[in-house]
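Take a look at this single chain in structure tokens; it is the form predicted alone.
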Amino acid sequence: MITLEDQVAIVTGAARGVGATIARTLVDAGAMVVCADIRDDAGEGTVAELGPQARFHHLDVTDEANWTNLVQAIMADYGRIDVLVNNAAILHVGTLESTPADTFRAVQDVNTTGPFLGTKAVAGPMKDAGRGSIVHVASIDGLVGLNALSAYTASKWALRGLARATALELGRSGIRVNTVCPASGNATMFAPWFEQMTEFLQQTEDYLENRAIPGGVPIQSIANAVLYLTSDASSHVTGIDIPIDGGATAGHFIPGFNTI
């Protein structure tokens, strides 16, 4: 059984969705989890559900001073940081020509600069301890392209590059850096585009069904992969991507071929 007993973890974007499930999974494994998010009310609510092993801390991942304050507070209270899960992200759906440059920059700032700042902030305490695990939550869109997601896709490909470079830089200090690439996540991220997406619902369903394991990926499966990468079970695993996509990146499935 995987355990994180006596370890201290930070999970960003933990107020809801994938982040909240990751936080719950790490708590269940025995970790003390700091749920960091910009959504204070939702974050406090999640922590109340998780119980005494969890606490909430306001964090804007794009603000370096916010990261400094978070790390200082955790070190003052617990004296250690063992795990960082960079999960916070935003989505933009829109064609290349309809996406404003400021929107593109905003997506990169949250999805890539945020994890960069987080990694930078925890590197010192982890180096001092001689150990640590950093996990970035990227996306299947960081492994393959998808039209109308240029801003989001660019940010997730960059996140994988960040993981590889920092895995090499920090590995000799006992710090591992890995990436999970799920094929689904927090459905509420698509809320601004739901009405438009209903016009081509069948296309979306076909996209989900054309996989070795059809359908969307359960959020718990994402959290389980994160748990593995944060634990000693993956003690020599660093600089890798784990697709959690039902085989979507393995290739294409043609139903009729299974009848031959």
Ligand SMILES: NC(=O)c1ccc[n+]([C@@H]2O[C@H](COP(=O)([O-])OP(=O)(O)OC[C@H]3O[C@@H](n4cnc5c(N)ncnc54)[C@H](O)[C@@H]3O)[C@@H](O)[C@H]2O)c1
The other form holds:
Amino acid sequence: MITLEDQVAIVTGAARGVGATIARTLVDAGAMVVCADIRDDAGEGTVAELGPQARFHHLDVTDEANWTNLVQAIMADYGRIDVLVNNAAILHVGTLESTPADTFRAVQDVNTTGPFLGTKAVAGPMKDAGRGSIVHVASIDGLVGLNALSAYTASKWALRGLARATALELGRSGIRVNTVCPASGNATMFAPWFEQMTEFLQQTEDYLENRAIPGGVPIQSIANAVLYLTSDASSHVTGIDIPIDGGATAGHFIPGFNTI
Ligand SMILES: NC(=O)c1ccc[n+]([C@@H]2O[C@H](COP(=O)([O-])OP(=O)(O)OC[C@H]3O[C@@H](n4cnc5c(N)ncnc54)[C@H](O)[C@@H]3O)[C@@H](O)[C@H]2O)c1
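Pass me the form predicted together with the named molecule as well; I've looked at the form predicted alone already.
Full complex below, order starting with the chain above.
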């Protein structure tokens, strides 16, 4: 059985959605989980549901001083950081020509610079302990491309590069760095574009159906993969990506061929 008994984990973007489910899964495995987010009210609500093994800490992942504060507070209270899950991210949907440069930069700042700063912040305590596991939540859009998602796609591909370089750099200190690449998440992330998307709902349905396992990916399956990567069950797994995509990146599916 996978256990994180006596371990301390940070999950960013844990106020809601995928991050909240990851936090609950790590709590259920026995970890003390620090849920870090910019959404203070939602974050406090999430930890209230998770119980005494969870606490909330305000964190803007783009702010290095925020990271220093967070790591200092955890080290003062618990004396260890075993796990960091870099889950916080933002989305921008828009064509290349309609995407302002500042928007592109803002997406890279949260989705890539954030995990870089987080990895940097926990590296010291993890090196001192001679152990640690860092998991980035990327996306299927970090494995392939998707039109009108250039800023987000670029940020998620960058995460996989960050994971590889840091896995090599930190491996001899007992620290592993891996990436999960889910093909679904919290639908709320798309909320600003819901109205425009209603025009082509069938196209998004077709996108989901053309997979080895049709349909969306349950959030719990993302959390389960994260749990595996954070635990000693994956003790020699580092520098890899796990697609959690129902086989979407396995190849192409032509329905008629299955009838031949
Ligand atoms: N939603 C999807 O369809 C989908 C698909 C594949 C991958 N993912 C990935 O899953 C992860 C979780 O996303 P989600 O689906 O739960 O979306 P979400 O929008 O519900 O959650 C993202 C969380 O990140 C937090 N956040 C945003 N900016 C932050 C910052 N600067 N500092 C700290 N926290 C910040 C938000 O407050 C929010 O709680 C993300 O990495 C996302 O890219 C999502």
